[in-house]
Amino acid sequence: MNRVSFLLGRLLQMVVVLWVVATLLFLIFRLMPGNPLVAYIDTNFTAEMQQTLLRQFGLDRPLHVQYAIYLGNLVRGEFGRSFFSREPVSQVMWQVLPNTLVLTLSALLLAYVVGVLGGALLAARRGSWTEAWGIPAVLATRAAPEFWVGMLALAVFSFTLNWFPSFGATSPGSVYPNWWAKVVSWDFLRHLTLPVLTLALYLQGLPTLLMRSTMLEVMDEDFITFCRMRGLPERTILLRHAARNALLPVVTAFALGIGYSIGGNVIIETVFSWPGLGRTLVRAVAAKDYPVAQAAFFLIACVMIAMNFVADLLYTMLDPRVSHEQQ
């Protein structure tokens, strides 16, 4: 019963937070100064033509009526139409969201595999030159601005060595029978490499330091001492017992990392001109394409809130010592 109450409480919190986010997005874009269609309306448009456009997009109605329509459409998964392309916003989102998911998941998997192994190595070599050089190197990659690392990667590997493309997800004119054929193509993988490596270089700092810190705590536990008393090899103790028990916070951090990375991919996608959700969001805000910007912000918020819920769920499932009442 405690688990059911916990899940229902978390789900209710998710709904409330999503409603607050949706309301804030509605108010922010509606209350901004200026006409939302200022970049869309031609200077030769008459007042009657401008009013017709406002009526067409539903912007001539009172604010509370627009809000009611907005919430109703949101519940049905409808985000309206783009002010500029006139395409359904949901269609625009589905065109770019898969690219963002591929970029994010690829970078996260690479970062956490390297981070878990690197953190375990740093913990095992505590006090050695490996730790003395490894920790500053990890901190440096974590502190380096993503846009600077991305521009450096483009300058070296794209413009100087010409190893990888400098923009986009595929070469101009490339046509594929379906999305899966595009993702597994060599052309797509070449375009994906630099953004993934740049993002993974930044993301690996958290799992590396988290794994090292947790491993050092686990190494002082009584069951590790008991394993040594049994005469188990140090390698077996580190990998089978210490590392396995130290993975819990890393697993939950991975779930949170999916949400935060999708929301933070704006810089990477802009630097590498990657056709993803972050780049679409930046372009929509700059062009005052409110429906597209609202949908992009809302999808990012949905992913982040959902991943927070998954992290809570994983933590309670993987560690039976954690009680729902304490959370």
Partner chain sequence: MSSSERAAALPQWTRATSTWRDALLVTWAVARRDRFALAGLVIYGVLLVVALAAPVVAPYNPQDLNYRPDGEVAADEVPSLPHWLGTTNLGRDIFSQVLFGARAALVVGFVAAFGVVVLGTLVGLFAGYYSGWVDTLLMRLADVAFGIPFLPMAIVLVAFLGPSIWNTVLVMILLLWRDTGRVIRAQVLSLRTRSYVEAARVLGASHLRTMFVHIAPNVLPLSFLYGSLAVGWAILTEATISFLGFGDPNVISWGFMLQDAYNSQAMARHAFYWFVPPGLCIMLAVMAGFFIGRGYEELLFPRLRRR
Contents of the next structure:
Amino acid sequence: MNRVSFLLGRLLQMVVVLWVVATLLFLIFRLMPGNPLVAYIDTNFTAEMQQTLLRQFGLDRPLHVQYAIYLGNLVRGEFGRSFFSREPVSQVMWQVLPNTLVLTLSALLLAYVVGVLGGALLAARRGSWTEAWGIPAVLATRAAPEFWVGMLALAVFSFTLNWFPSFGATSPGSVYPNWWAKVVSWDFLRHLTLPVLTLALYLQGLPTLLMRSTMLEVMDEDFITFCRMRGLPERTILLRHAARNALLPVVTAFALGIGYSIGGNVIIETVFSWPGLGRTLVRAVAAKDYPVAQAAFFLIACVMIAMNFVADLLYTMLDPRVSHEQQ
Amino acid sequence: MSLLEIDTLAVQYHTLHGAVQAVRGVTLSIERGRAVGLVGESGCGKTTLARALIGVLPRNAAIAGGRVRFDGADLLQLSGDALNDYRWRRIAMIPQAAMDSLDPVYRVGDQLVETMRLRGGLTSPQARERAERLFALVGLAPGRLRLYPHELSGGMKQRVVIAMALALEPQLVIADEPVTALDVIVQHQVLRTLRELQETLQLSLLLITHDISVVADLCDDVVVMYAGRIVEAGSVREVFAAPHHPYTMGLRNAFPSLRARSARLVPIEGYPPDLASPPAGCAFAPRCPFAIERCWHDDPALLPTTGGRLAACHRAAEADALRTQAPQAFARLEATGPQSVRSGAPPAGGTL
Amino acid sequence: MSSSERAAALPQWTRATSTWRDALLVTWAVARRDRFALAGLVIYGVLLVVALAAPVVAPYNPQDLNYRPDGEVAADEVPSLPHWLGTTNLGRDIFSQVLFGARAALVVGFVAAFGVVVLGTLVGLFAGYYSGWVDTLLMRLADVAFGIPFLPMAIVLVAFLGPSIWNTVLVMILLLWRDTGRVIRAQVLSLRTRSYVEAARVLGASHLRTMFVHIAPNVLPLSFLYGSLAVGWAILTEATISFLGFGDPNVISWGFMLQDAYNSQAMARHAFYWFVPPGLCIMLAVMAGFFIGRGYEELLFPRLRRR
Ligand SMILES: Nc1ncnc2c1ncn2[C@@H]1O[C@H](COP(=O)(O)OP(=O)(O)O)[C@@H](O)[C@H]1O
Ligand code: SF4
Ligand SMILES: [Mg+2]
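Form predicted on its own already given; the form predicted together with the partner chain follows:
Entire complex below, previous chain first.
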């Protein structure tokens, strides 16, 4: 297939999926039981005041008009105002999105470095004691509920040992001149440590197992046998040749992982009260703050779908054989 | 003393169906500077033998006995660094899957340089310079060094692997069916290149093939293998002019280039035995038109015949007479079918 | 391995399991050859027994408040003889809650996994067998399902449908059929061209009959593989949804217990006896699914096992 038309097709598919997701969101939030404003409207409001409010949020128009307006707003990145704080939703999003990205990316990087090395080790020690117990151990990290691991971490490292703070991204009352100053501050890093470690422990399982199985596949290839015949040191064969080849699918998985773990961050952010997108979503849904919930969900979906696309891109670019075939 | 001396080497594969005896007591030596052809039908153990010599066998394989002396050293006793030291600097191999033997994610030049740096102790610039000369030697433009394997044709990849094999100036190069995957014209070019390099660099060459015309063209000596054993060995000229073993006679009938006068090609009827349970007697008996009672239960040893040659056949002494009957005998066998249907022979497996 | 590669690796065993009975025998074979898979089955067995026996074995009603002899509410008790795992901040018996939690886990795990696998297998069968527009439609649906962030969608949907254990199950079925569907489809595509399937068609078998009698048994082991993994994911997801506060408030589940512990500051009070046991139970139950899934995988894809 021609590479450009392949990628164009994927782009189109992306847009369609996003549209479907957006429509689903619209329907769900408009059809939620009860008046969407119950949480917001004071019971003392008169009927007239309620009407004014509904008009203010555009909720008095026919459904299809609302839908058209909604789609138009999405395209323009206009999400309205929070039912509660009355802040523009986009402003809320800009506050929490960077926190989520910092958390996710650092955890993913850590997880993939550890996972790639661990997976290569498991493959190299095929049939050994390390492998026999290593794999169940990795499965255990994937089976343990993230929020529970987070609770254990909090109980031990925050509340017992007092090494790390137990909630938030910065200590209450701290102010920073700008975002970068905050991110590199000691206080922020101390807040970041436990969430990142907990998330990384969970995320590490996929690259570990993936790396191991692709390594094992690669180790049976003729070019590895040829490396052996040439008497190359075992370390060189394992790292320079087997691992380098096995890395291709892992790198693709990394891109997918960004998308998936941003959605999954809901848990970690809630446990550690990390002011990110996921926690914002959970709180907004619980409080029926629909504009915020919608926007958070839509952003998560966008990142995820975009990352699926990036994974496709990476795959066609990284393997010299694939890009060759598609030229 | 010969460069390589193999003594009753045996290699087995462990499989779900028991041990496959792929190499069953091979004795063979290779002199310095000679080109030796190893021929035999596919599945007779050629690749297994070759990989045992360089010490890189598949995981389920094990050496079941024998010795390999290379330049006086006992190769099978070596392991780890000592073995790695022999590989490529003393013995290099062009594997059967040469086309898939290059790492797809590195440029071919880098792979060549890597070998010379890590195994030959060359510095990077030295290795780069030598890589260009090696490429010229095997007939590749230096610009190709910068290409990835998938950007090269099959013949070019083959040449890269040959360049790789020559990189550290080994004493012995084993080439396992180096041209089977190539088209005929390229086959010829690559083989010629290989032979010329062998002669100019004065190395020993073990050329493995199932095509005896290639051996006749390019080699000094020939070793014929059947069902994990050597059945005949000698100089190319003598063996092909006057084979002493019925299997070699049959092979010769099956190849046109070696017998221009023979009007008809006569394939050898039947199949080699199952190496998971090799027969008690001569492994070739079911397909041999000259098999006698003794052949079915008594395994012939590889013994000197006339003129410093070796053959493993009970009737090697009658070879001259048998040879004249061979074309008709194999043709008749082709018509009637192999195995024990012929008079005098007990059914296969019927002997204790 | 991608799912299509997986499917391509299958033919070695597919012909061997041509009846529903054979498919079940495969399960037995898995348990016999793999000690981790056996451990998984044992965990499920224990879970089942505990779930059934919970009302009999549990010392207290898990929802009841307990009182000390002096009439005070027995809140925040540390483990003792009457309360093996102590009590919650409202005085409920933690041990009894753990036992009852097995019920929710089992019901959610198996019902959701069953639904996911049935839906996924049906989608895969129809898409693979009919190809054409049926296939296109179903696979585009799968693309959409893959494009939906699972956990956020589950939260939104459960909030929309109302907090109940059955809504949680429904949401999982609606969102998780996609993996099974894709894999089964790839397998059906390769099976469809097999001679015995074509023979069945030539001999006049109807489409439905061909699909369910001749093709379905061959994809069943694959369905089981995805089913055993889905049990784990379902238990984990239910726990997560409960923890986030969208669970069924009337059902004691391990996730609910953890939410209770979290909200009551159990970590700050070092009440390990409260939040360690339910988490361990979730982990074991999920691992059991993974172990059985792995056992299946190794039997179905021996290429991996050999190494
Ligand atoms: N990895 C293996 N496992 C089991 N049997 C093998 C393996 N490799 C080769 N064999 C068997 O060993 C015998 C010799 O094979 P091989 O050395 O490749 O023969 P040749 O190179 O002469 O074609 C054959 O019968 C083959 O089926
Ligand atoms: S030993 Fe007998 S069967 Fe074997 S080759 Fe010689 S004559 Fe034929
Ligand atoms: Mg071979």
